[in-house]
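Only one chain is included here, represented as structure tokens and corresponding to the form predicted alone.
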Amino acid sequence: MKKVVIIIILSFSTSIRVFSQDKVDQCLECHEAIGDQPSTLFKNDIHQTKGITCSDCHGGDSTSDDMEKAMSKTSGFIGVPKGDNVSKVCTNCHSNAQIMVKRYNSALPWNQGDLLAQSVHGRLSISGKERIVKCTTCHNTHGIVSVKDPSSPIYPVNLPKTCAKCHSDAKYMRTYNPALPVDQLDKYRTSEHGILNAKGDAKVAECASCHGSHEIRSAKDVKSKVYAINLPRTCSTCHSNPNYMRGYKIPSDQFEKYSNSVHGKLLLEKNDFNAPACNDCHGNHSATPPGVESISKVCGTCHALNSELFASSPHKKAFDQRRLPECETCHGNHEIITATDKLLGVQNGAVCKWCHGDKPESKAFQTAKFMRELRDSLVSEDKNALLLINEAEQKGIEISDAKFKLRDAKQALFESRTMVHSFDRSKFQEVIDKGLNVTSTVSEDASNAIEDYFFRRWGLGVSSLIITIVAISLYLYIRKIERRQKSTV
């Protein structure tokens, strides 16, 4: 009983051994003997983890220890895989769902070279042979870890990194495109992301946070996360995530906000792509939120008179002394609102009052008192031009040189909102008078068509009267006449 107990254990041993030396690399077991850096780095990749041979990336029969056998052609040896061929290789298994899902457990997406080939990487490279970036660009060919591992070179806190090894070198992005900048990594150590990445968090932003991962599309692409339109609803991904920003102890209702605003407005919903989105006020790679000093000049990119007027006014010392950020102050930050008269004076509403609305006495009131009353005078004169052009256009009198005329009073008007910024008396009066002349002048040549209408009319109508009398008085004496001549008769 003993002997059978014992021979079944030899032969179930063996059999083990047997089927194990089956399952033993022998292309992986021969490279280690060698020592070279393939096999040290595959000893910690992910796919050696998961079963993967040398042969299922490379081809031929791992199983043999006969190297002529192993590296056959007729075992499908193809060797050391070259150009678009790595991403081939890599696809075989990546771009098919079956494998990845049932065979793997993977929830990776199974599209990946599909969205590389689509994306601004999967162009031709300069030779013209074979696309720009390859999956081992990014993932490393052997050594391959988990973008969750730290050591991956595609981790967040390493991937700044891992693009920079391509668009910090000037010479090679000369060769696909002069005009893109090559200081994108420098920038980006500037920025809140880039400060916080830099100390280990992996939780803010950085490359593909922005651009995507396999389908970096160029920024001029309507389908790129960086495009004018998209770029908000990119960052919102993160900001407008009240769980994911909570440790950061900032506000996640920007989003919200800017598309209630006039530049939101202008941009989400009538695409407007002079409006700014999030990048031009906060950077694009060095983004950070504008600092007292710099908001105005992020505003005045734009609203460059505005802020020149500003500049040179006496709020802009004030402000100064109190740290106050300048447009922000009035004007809000990502809830801007469209500029009205309400904002101007010292009545309730108005941005004045904040400050000057409890001091009557001081001059800053009086002068936005001032300056509130002589726009409404100016908007009251140009209702009233307007009014008196429309009754002379309804009794048919040509009057377009006045209705062009009294544009310029509209024009006033909107340059009224932006020596508001001056915060000078003078000056705002100057332009206000400018529009008052033209509806004054408008005003007059339109009551004076009135009145000649009306004398035309009173004119016609004393000329008929008379014609009708002259023309009775005729008739009345021609009858005469005919009786006279019928009794001599």
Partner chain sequence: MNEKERESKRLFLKSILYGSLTALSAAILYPIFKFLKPPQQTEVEVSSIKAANVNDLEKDSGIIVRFGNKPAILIRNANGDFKAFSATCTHLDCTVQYRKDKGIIWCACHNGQYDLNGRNIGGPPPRPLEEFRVVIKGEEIFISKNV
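Numbering follows the first chain given and starts at 1. Because the structure is predicted, anything quoted here is derived from the model rather than measured. First, how it differs from the form predicted in complex with the partner chain.
Structural comment: of the residues E444, I229, T49, K363, the hinge joining the rigid parts that turn between the two forms is found at E444.
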Given for the second form:
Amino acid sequence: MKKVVIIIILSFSTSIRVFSQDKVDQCLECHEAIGDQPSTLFKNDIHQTKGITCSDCHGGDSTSDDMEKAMSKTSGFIGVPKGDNVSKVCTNCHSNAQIMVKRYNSALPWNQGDLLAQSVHGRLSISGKERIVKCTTCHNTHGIVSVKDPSSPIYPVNLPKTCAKCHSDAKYMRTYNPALPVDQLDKYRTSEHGILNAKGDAKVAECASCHGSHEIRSAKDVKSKVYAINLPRTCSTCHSNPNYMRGYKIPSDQFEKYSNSVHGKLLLEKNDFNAPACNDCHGNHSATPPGVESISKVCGTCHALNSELFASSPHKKAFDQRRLPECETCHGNHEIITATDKLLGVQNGAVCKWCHGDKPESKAFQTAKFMRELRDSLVSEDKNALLLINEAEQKGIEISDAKFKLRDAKQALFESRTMVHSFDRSKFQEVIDKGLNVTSTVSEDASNAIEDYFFRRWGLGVSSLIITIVAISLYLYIRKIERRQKSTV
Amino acid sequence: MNEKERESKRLFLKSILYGSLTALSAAILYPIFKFLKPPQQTEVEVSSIKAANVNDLEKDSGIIVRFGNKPAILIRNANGDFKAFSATCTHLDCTVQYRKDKGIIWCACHNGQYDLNGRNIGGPPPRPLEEFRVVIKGEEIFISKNV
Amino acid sequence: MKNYIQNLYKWIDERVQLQSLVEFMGKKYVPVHRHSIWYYFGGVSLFLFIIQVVTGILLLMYYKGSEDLAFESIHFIMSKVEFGWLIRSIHSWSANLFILAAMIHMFSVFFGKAYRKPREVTWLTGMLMFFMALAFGFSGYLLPWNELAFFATKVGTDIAGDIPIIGKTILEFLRGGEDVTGATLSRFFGFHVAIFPGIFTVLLTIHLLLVQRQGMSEPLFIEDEEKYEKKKMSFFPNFLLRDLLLWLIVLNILAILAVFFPWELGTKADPFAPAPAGIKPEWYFLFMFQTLKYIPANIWFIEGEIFGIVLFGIAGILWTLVPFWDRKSFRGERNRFINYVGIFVVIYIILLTTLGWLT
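Please supply the corresponding structure for the form predicted in complex with the partner chain (the preceding block corresponds to the form predicted alone).
Shown next: the complete complex, the earlier chain at its head.
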């Protein structure tokens, strides 16, 4: 009877095969009987429910109750796959669209095997015989369940722990990349993401949300999702999705704002790696908004002078008392645009005015006004000097020396912008004066050069006059001697 | 026209001719003599310059010297070795300086920092400083572009 | 005052017989006719050459002929040295006017058939000086070591390198190596301020001595004209003073050009930079440069460029040797063919130069 069934299985379609599934799987039958772990675990395996049998991975004849026969090489038995053969067994089906879609009607992508091979985990392990990670490293071996199942090791809430099995093992990580930190999980647990994750929130970002799953690449790899240029977009996949972010009480326009900011434009448009991405202010694994007092420290990692000056200015104390977020108060956060002179002073649109605008007699109001005036005067003097230089150049006069000197005025302009953050009149004036000195000497040089131009014209006029007189008198002289010659002839 | 008038006319013409000839030679010779007068800066400077004397620089210090149309920085480190770089910050063209307290090359504009090999180690500079060659002949230090 | 000068004259005369020279020049006559105006261009060329020598020597005081310093030293002359801009601009302008004046001089002599016996050697020295002037221009153009000059020199020497058989040798000789480098600059500097002036002076001396000795030639066709009445004027002082008058006017033109159109310096040559668009040689090479552009890549089995160079070479030699193959003029007969050749050459040069200028 059984033989008849096998013949039917071999010669007819899958529907009949499904029918045969109800028949006893001899492998499981025996292995369960001896109570070994793989067979027990496999009972709850998702593959088991889809009708995949032991022999689909291990080979052999699952219909035979004769051990010799069932596990003989002639019936294709391969035993326990070793090394990369494990992944190969999985990809036999998972990388085969025919099988995945047609037979199991699965929506799973069928390039996971390839992605893993190209990923940082797909490199050879220290033994040199297999890849660092195989499918079973993360997905388990016999008790594989869907990623949506809370018992899965790759279920979002469980994933950090799964990754940390290796990544928090300093001794193990040292063998591959001694420079790589091993405290990511600890840091993660301090982040907003990590705290919610620990509470069982499967929506918040875990390792794979940012690093990817099968396709994980080194952060220095240009294709990595966390490569500096790619990072803002990676964060935005969740943070710019209002539906997804609903319930977390934070806005979802940060990416849009960031893209328009001076930082975003530098990073995303000009690919300038010095510009900060999300993680440079919020931290990466420990991502969280910087606290009110620490903002100037965070910005100060790059804008060190401004932050130093601010910290020693009277504003520091005042801001702390009023719980104002330091740099952010004037410059904004995600949408920081290039600071212009408009911010300084007491006119409309100036940020000083927000707090100091109502008391025109106060020292602060006066200082803000004074600084803006000084700054404006340097800007206009610089422009003036440049105009004079251009005029001289247009008149064809060599003036590269003055141009060289004018560099110092440009420098003073830069420095004065920084010096605003001292909110100190005399310090600010010192820088501006330095610039004004330069512009006045340059303007003088340029004016001299322009004068030289007129001197040249005058010189030419005078010499032309002299030449003309000589020419005329020479002409008269020639006439005279020729007349004399004629009369003598 | 009598003889006297003709004589005075001839004299007038002569004096005009000689006078203007003198003026002409003056107009030609003036620029030539001016040209030959040594200018304030007596010689053209450039891709190789004498930057300083060895004794001008203490150990652990730096000076800015003009190198063609750009500034250059000459540094003597604590061991007494000399190094020279372009002094133009790679960030926004400010001029850098030597910071003794930190032992680095530093840009005052945006706190750009370079180590004593010219590598950008902090702040906004995107690139290292261009290094110049330093040659010491006797007491004199020359710097030139690396070719 | 007058006595002093007379005494000085006497003092010199007693020693070197100045009087005989004056008498010789006084007895020398310049023919006067409706084409006399062309006689002045020789003098104008001479004057411009003198200006070249004077301003050239002045520039030498500050110029440095090395790759590192050439550009900077001219920049220095233009910006730091008083009247440096004037001296340099005059040097550049007068170089161009010199070649123009020499060209006019050459064509007037050609059309007047003044090269015929007995003035063959005068013509030869004149032609050699003309080629020398072109060489002066080519070598001087590179000396500021700016971008345009650098690439123009590259192209120019490249073309010289296409000359059959000896091309490569010439190329390496000119460049002082495989490529245009600082070595080329040193070479060109040497040519420009030492070798060329030396040769030129010898040629010029012969040329002037011959002109003085043989006097000015009269065009053949003038003699043929029926109403022609032989008129003449003394070389000294009449012609010489007229010469001086014209020189003054030329000097004034130079000054105006130098002040209103100062010669530009451009940007320093960077051997590794890509060639800028619109590389053109100086205008006096433009017609040849333009011709080479129009010649197809291959003519029969010869490369077009080589064909052009050989063609120009042969034309130049024939032109130079015209006194020896123009037998008709030699015998004092009219030769219309020469006029047609001359007119063709003038029109060709003007046409191609304009085309080169406009494109």
